[in-house]
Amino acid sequence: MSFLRVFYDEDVLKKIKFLKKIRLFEGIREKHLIHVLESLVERTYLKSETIFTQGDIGRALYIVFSGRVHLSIFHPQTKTHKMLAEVHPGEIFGEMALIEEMPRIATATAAEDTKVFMLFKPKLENLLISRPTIGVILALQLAKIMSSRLREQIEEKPLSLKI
């Protein structure tokens, strides 16, 4: 970090040291994720906030800096909503917006006041042709944790494999 200290300020220096110890950053070195930051879109979302609704098209991955994140699924059969899970600092969700743009599958609410990171497909895409030591390092630690997610999600009921 030294390196980065006489460049940058503590803002910059906290939110590289923040991306360090993300999953999806795993492999890139230290002095290359301010390419990474460069590439991220800051927001706040207040409290009961709305990220995303299901439905929507995703066009991006969103880290959570700071509060948290409830991900919910509407049953309009039942017309209830059903938690899915709750999103802390550190972790990530919407990331099946950077493989294709499909509607998203839950709504994104923010629990509380929260910052969060977003990563837009496209700027994704500019890493991989720009930066590919970057590019393929975060391409392979994306399917690391969505093949993570895919197996705990089989190993809690089976699924159909459709042909």
Given for the second form:
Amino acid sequence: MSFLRVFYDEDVLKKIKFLKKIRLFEGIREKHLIHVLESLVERTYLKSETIFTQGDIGRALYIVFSGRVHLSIFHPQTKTHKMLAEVHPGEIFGEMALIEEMPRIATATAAEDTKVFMLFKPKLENLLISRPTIGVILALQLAKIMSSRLREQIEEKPLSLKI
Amino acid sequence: MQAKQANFREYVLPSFIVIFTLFLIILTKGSLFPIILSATLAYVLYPLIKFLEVRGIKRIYAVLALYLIAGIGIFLAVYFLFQLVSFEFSGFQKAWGTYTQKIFHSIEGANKQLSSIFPFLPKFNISGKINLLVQEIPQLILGFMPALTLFFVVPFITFFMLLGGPEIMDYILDHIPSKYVEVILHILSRIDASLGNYMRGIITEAFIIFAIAFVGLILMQLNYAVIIAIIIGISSLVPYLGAFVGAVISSIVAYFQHGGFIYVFNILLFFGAIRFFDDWFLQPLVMKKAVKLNPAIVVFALMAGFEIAGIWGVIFAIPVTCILKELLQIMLELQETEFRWKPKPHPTRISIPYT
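The form predicted alone done, now the form predicted together with its partner chain:
Below is the entire complex, every chain and molecule, led by the chain shown above.
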């Protein structure tokens, strides 16, 4: 077994196990998660680095692998920033702007050194169209996530990204 | 979180690095060609490495495995092809003299007939010019031989590019303001989606056409089938060219080998079938995800490529056009969205509330 470890990158197994726990990928079989991993871009942001800014056009959805991300909203009238939410490992953010290609409603900043997985629109479309077994589940989960966020907002609960 | 004031001094060093890099590129442009070829090859092969990487195989072993398998495959293919090609080349060299004589006699005959009808034609010395061109063809083919050294240099550079993987891009992204990272990665993923599919599609297409031409010409017992199939395979990297080149060369060889137009007709029928198969079955299958280019743009790009960089310019014309098309589209989109050329898009409003 130790001989195999020379060739095998155990980080991949860790990433697959991580993806398995993500609500967005719930229901996707482990062997198919490899294709999801193939479509993701990995990136590390240092503490207080801006990930995206309010008003930017959304081009990717983010999954926090490690670290924390602060989502804050800037009010031009009062010229103040209001903390919207804190995103923890395993949670996703930035998916709404990606789907509609609308300006982001909040600014995302790394609260500490943070590793994220980014899923860009062409890759998402590729998964939705070219791999329907993954695509159907992905679309359904996205709808469920958005619906639960919408419900929470309507019920006037504080906005949470825990889903 | 106050917005930082733009300061031109922070752009001095990046601008200097960009200008210095451009200057270096211009200075070393003669030796850049193998690098461009290697980068292209690395780009085409990278999905295979990623395929193995996401399945847990460390990159170094993935690259080594790919090179080992490709090396054995290429060695065997080249060994057997060289046996055939070198034999055909020596035959081709000997036969070329006879061929040139036959071609020259045919042209002479045609020229005499035409001159009797059009008395002004001898002034242009057409037969002399064609004769010179025909005699120079072997030299032209041999002129490509130095390019063979690229077969050793390019895989060597490609190996290290594959080993480095996307780390070079990560290094650049790590040193630019993080707010631009998303948009740069977006541009790269868009280009990758269209260009990558085009490159992988055209290589698959060229290989399939080479294989069909190879088997077909061998079955038709045409001389120099291997050389012709290789030329067809390479020229298939250029849209519309493969079957056309194949038809012209094979028709000339068939005419002088058998001396009858019936053989030429068979050859033309065969290449017509290849063209039909390519247009109606192969391209829709292998190029379905690639960027769509208007045929007029394809022809213009090929001509412009030839004007700029000769035969290699023709080969790289379409991939470069794919990048330019995607970049143009992204630039227009960015102008409209980031620089507010168009009003902000309105979100979809649905009047029925959440129930």
